[in-house]
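Take a look at this single chain in structure tokens; it is the form predicted on its own.
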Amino acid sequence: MEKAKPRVVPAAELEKQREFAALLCEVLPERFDGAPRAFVRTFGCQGNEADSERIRGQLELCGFSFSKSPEEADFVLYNTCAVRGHAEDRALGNIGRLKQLRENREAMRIGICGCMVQQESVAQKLREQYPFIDLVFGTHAVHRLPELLYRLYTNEKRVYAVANSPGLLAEGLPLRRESGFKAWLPIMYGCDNFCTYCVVPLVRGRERSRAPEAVLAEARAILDSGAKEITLLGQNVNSYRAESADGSPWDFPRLLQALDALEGDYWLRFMTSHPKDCSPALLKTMANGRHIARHLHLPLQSGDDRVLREMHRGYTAAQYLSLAEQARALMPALSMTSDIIVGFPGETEEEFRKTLRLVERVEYTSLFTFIYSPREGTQAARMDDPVSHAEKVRRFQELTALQEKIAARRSAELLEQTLRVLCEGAGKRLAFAGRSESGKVIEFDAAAPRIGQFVRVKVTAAKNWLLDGAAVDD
């Protein structure tokens, strides 16, 4: 079914949020004696990362300056996740404990925003038990950001902006990245999917596509930056669609095949894929490139077919096993990972087991396994869930053990191999640290700094998770 043209948010609207932004620049110094301090802490995935970006960008322009840590600053913003309740549960605890530094710092302002207060219930609860909280904006006001802003300062009242959208597009927001060398690139936002479990098409809104344009254009400021890696971030990338200005339509692998064929030294990532909308073309054009790092994020989340339909994941468990094969005969050397849901309402024993050999016969690099956890408003909170907790618990860590043989042997493999590594900060045991193509991390040992660039690094010892390893190229 073709999809309905984005909303994006008109050149008018932009203009008079970077109007709000300049009267800012002009109240804040005198109420501060200077440029006030902004703290931004971030829960949750890439996407909510990115966002930040795009937060800091606004504070930016708005004449913030930035501190280190919530008592050094004069604005904190916590920019929440919902996916999880552990997630939830872990932002509120944290929002708790700024309680005392408003309390103590007059001037001192707090605000909360992301995909937890997009719920209805959230934002209530916030608004009746956390008094001290002055801002709340939920995912489709970011935008908004510097206008909320000057109401909060020019009020003195607390500010709410969690009304929901089908989702919109805003282009030309200003940027600050936290790091020189890496980049998250999002091209497009929300989801159709409406995986029973997940509240995300409930608090990031309908599929919307960037247009390629736009896309291209801020990856080539990336690599014109210096960056070495750009992370491709969509709900689900796969579903990308979008029409260039002359009218012509494109999709996930057309995409990838342009942003592939940009100039440089860099590797392309991206996440998350969906396996229904996984196609030959897409692992044709990986196995192409010539800058797309050969791993592929692959979300199974059971390997029992009745689990994934009353998941409505769109694909079975042999077609998930058909497509990871292709995969691997196009790209002997893929590293595959992928999420997986322990507990699902209903699942039975011989279910999970089944998820068991389907592990066994991907092998994965790495997993990222999660006891199923409720959210309001979804399908599967409804549905019957008659196994407890602790034999949820008691599958998940015999699923965790699984892995980690798996990843001890496929990191056995790689000893003596020489890897090439982008070098991404200091070690906890050795001198340097970071990621190989297929995402291994692997600390190393080196005569120079080599932070922000690509090393050749052999490998001298090799555990679950992490690799040993010492520069070749120095």
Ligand code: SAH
Second form
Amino acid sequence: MEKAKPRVVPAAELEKQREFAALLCEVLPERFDGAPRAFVRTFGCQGNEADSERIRGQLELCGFSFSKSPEEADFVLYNTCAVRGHAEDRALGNIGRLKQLRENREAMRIGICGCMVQQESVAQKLREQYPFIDLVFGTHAVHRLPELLYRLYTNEKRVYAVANSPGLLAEGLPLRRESGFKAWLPIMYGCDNFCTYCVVPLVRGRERSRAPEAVLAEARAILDSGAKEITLLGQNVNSYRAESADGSPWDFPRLLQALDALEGDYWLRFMTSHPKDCSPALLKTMANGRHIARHLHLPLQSGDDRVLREMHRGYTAAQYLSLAEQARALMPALSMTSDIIVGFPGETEEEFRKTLRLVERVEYTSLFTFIYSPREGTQAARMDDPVSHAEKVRRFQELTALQEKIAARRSAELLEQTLRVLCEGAGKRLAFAGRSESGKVIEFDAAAPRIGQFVRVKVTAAKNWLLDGAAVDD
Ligand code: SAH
Ligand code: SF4
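Given the form predicted on its own above, what does the protein look like in the form predicted in complex with this ligand?
Below is the whole assembly, all chains and molecules, this chain first.
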């Protein structure tokens, strides 16, 4: 389907923001006797992590340095998630704890941003019940952070920027990445799918894809900086649609091929891939890729056709299974992971059992399982929901127990095999921890520090889903 061209933040607007940043660089050091320190904490998905990297980049441009804890910070910002009630409760609980800190430190300021505050009712609640929060801005105002901070630090009043919007694309924002070897690379924002349980389309705006030139330039810069893994982000990367400057159309497989052609030793990952738009062309691109990890995150949500229809997912259980089979036929070693919701309104025991059967058939490497959480403004929140919470918890436990058995079986198959692992840091049980191409965490011993490098690791023990190993090439 043809998509309207996304609205891009004009260069003049970004220039204005840079001017606000320059003004802050003059104002703030006088007030704080040096650079003020900021602390940004992220709740929720990788999309929020990527936003936080752009937020930190802008804070740096405004003259902030960074602290390791809220206690040492002059400005604390919580970037929040709205996808489930639990995520909101956690963010509010954490924010509540900052109140005392703020009372004892006159110059301290507190901000809250992200998906949660893009909901009108939440913004209002914060306004009325959280007077110690100084700055509130939604997902559509991230590129205006310098202006918002300038208003906060010069007018001393609470600043709110939570207007709803179909969404814009802001290119060229400064960035401060958390990791030197793993990078998030957003290729699109927003979502047009309106799954009936999901708040994302309401808080993230309409689907909009970045120009291929912008994505490729960012990927090149990431690889030039020495990174070993790029994860492409979007709510539904399979509906990536953009035009390059020469007017030629780009879809996700084309973008993936162009990224895969970049020189270097790296893994390319992507998420999330919506099953309804997952095409044979994408699977072929993955199978032929030089750098594309053989790992497909393909959210199932439910294994029952009635529930899938009520969820507005756009595929049947049989279509999903056939897709999984096609993918495995092309890539026998493919690792698949998924998201599943249990207790969607009206889900019967028999419908739930169909989910269990599908999970058994596909044999996922791992699963993200959630108990359905009603979200204000979504269609599902208005549906009858006769099943008790206790029953939903029971289903949840049955599903996670099944997945644990499958994961243990799949882990045991890896015993004695040698895997390529990206070393991510220190381990809890052994010296190092990393992830294999399939996304499995493995701890291992190695003679020399290997953080941020690929290491060949022989699997020496597989207990449940835990893997232990030893580096074999040093
Ligand atoms: N765009 C992605 C998912 C983003 S939200 C996709 O379509 O796959 C991540 C996951 O949170 C979803 O896949 C779903 O399993 C879960 N989720 C979303 N809304 C939820 C809700 N209201 N209750 C419980 N889980 C939910
Ligand atoms: Fe939510 Fe569905 Fe969009 Fe994913 S595809 S973000 S689950 S509405």
